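Single chain ahead, written as structure tokens, the form predicted alone.
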Amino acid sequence: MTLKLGVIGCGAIGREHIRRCSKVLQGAEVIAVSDINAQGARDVVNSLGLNAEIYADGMDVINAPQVDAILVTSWDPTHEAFTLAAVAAGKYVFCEKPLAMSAEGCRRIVDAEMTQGKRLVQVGFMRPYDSGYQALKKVIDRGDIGELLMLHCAHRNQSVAENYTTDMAITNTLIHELDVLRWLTDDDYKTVQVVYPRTTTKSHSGLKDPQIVLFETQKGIRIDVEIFVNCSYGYDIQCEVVGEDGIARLPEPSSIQLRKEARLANTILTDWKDRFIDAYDVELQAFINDVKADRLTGPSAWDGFAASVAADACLRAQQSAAIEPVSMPPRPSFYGN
């Protein structure tokens, strides 16, 4: 059977995700597209030389019934009421991060899915799927390196546009360690902090950048996160695990090294795109394998609303400098342990 799939934004996460359904993987075909933009849409299916149907709203590609399942590649803002819908229509959806703008807005998503009794949603979290974080989770887990205490992590962008904001740090850059930390760890977070270095050159007005966001979990390891947007030498994602017996480092990316003129070096990337490439297709992958066998099982909107909630007390931390509480109520049944 072939999953026909409807994907809801065709600007660059959504114009990746057709492409790699279409041309990449296995399993399912897009014969469905909308974007607010009608005219960028009918330039993705004509590039990709797809035979698949322009809509006008993400509302019909929801409910077109030749539709099986939903990928939300919108603008943030709409992620919520598309993946509501979906659920509504008993359709499985992938939405892309963040699941909805808020902890409320997430929690709603929780709840309307928890009201069709089975798991229809999963979030654009990729980072479990990357061979290096799976490495890394893997000593943990067998107790490679014995109890945690500390992780060092550091998320660093080359540069951002103007209207990249001092909260988009934490809603857009962070909210991926936001979730995958949680998978590491197995933990929830119990507090934030949020301090400011001094501020780049390179930034611009609205922004304070870097930025560095202290955690502690509920069984107390202590997580420090370097967040700089405009380090001006590459795309660069760091993340030191230090345990009672030993540290454990997420790899490099495969590159080159190369000896030249009494120097030896190695590329650094420069596009989260191509960072996470091989992430992004196991990802789609496992969710269109889960689909077809009726069950998922990615990162879940119970994961979407913690990764939120946590975000949540972030942006307070901003504002206040205080280390603020992060409340997350007890995880319902419905999603496991």
Ligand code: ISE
The other form holds:
Amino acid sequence: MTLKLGVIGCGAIGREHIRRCSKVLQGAEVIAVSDINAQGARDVVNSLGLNAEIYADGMDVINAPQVDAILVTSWDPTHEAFTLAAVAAGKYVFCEKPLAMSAEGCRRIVDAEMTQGKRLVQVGFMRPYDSGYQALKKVIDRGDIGELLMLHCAHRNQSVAENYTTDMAITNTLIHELDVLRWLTDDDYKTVQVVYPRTTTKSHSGLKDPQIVLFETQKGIRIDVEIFVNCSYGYDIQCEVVGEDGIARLPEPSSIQLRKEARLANTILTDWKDRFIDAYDVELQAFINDVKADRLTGPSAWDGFAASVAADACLRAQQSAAIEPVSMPPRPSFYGN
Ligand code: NAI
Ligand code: ISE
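Now show me the form predicted in complex with the named molecule, since the one above was the form predicted alone.
The next block holds the full complex; its first chain is the one shown before.
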């Protein structure tokens, strides 16, 4: 059976996910789309030659009886309402990060899902599907570098739009690290502090950029994450894990090495779409396969909640300049151990 998908949000990642579900992946077709920018929705349907109905309201996509499962790829603040509606309709939903704008919002989704009695939500945290992060995790889990002591990480975007604000560095960007670093270290955050170096002249007014976020985990691992969203030179994700027996680094994306004019050069990617292109394919193929098997295994609503608990503490730390506690409640047995 072909899984019939409805997609809410036809912007940058919406178009990418619609393309991959329609042209690259197996077992699904996009039969319904919606965007508050109706022209954007029409453009994606026409450019891909899809036979998909265009709805004015995302809620109508969710409630359309012919739609089996939902992808939420609209702006961050809309995620909670669409995901709650999909869960209430008993439909599987893949929701892009962040799951909601606060831990409280994520908790409402967790509670709604538990009331339904089965996992219905997968969050679009794609890094655990990236081959580089998987290799790094394998090295850590095998004990090759011994007990973990420190992680040094960076999330750099070439530039961001004028509407990107200082708090979005946490809720929209760092949220990827908040998820993947919990997964890598198999640990939860205990405290967080945010410090600001001088701001780059390439930032727009009102955006403090870069920022450094400093964590201590429950096991006492220290993590520093640089978020630098106007770094100019490229899209660059770094992660170095320091253990007591050695150091492991996230591999660089492969690129041709060029020797020319007395220089040795590698290309640095500039766009998140290219950096994680394979990981997005794998995560959505896993979602499609899992929905067809009637059980989800990817990043859960609880993972979305855990990342948002840490994000809330980071937001407090941005304001207070103090070391803020991160209080993570115990995981319900519903979400496994
Ligand atoms: P975008 O601004 O390019 O696209 C968002 C689209 O959502 C726009 O076309 C907008 O008109 C539409 N929209 C907003 N509210 C809506 C509503 N109520 N109903 C229907 N459509 C609505 O943004 P982009 O970059 O595509 O991001 C979309 C979401 O995906 C964000 O939540 C973002 O955090 C997430 N994202 C995730 C990435 C990842 O690496 N996993 C990468 C980029 C974005
Ligand atoms: C964007 O929404 C993403 O999710 C990208 O992966 C991230 O690098 C970027 O900072 C966000 O704005």
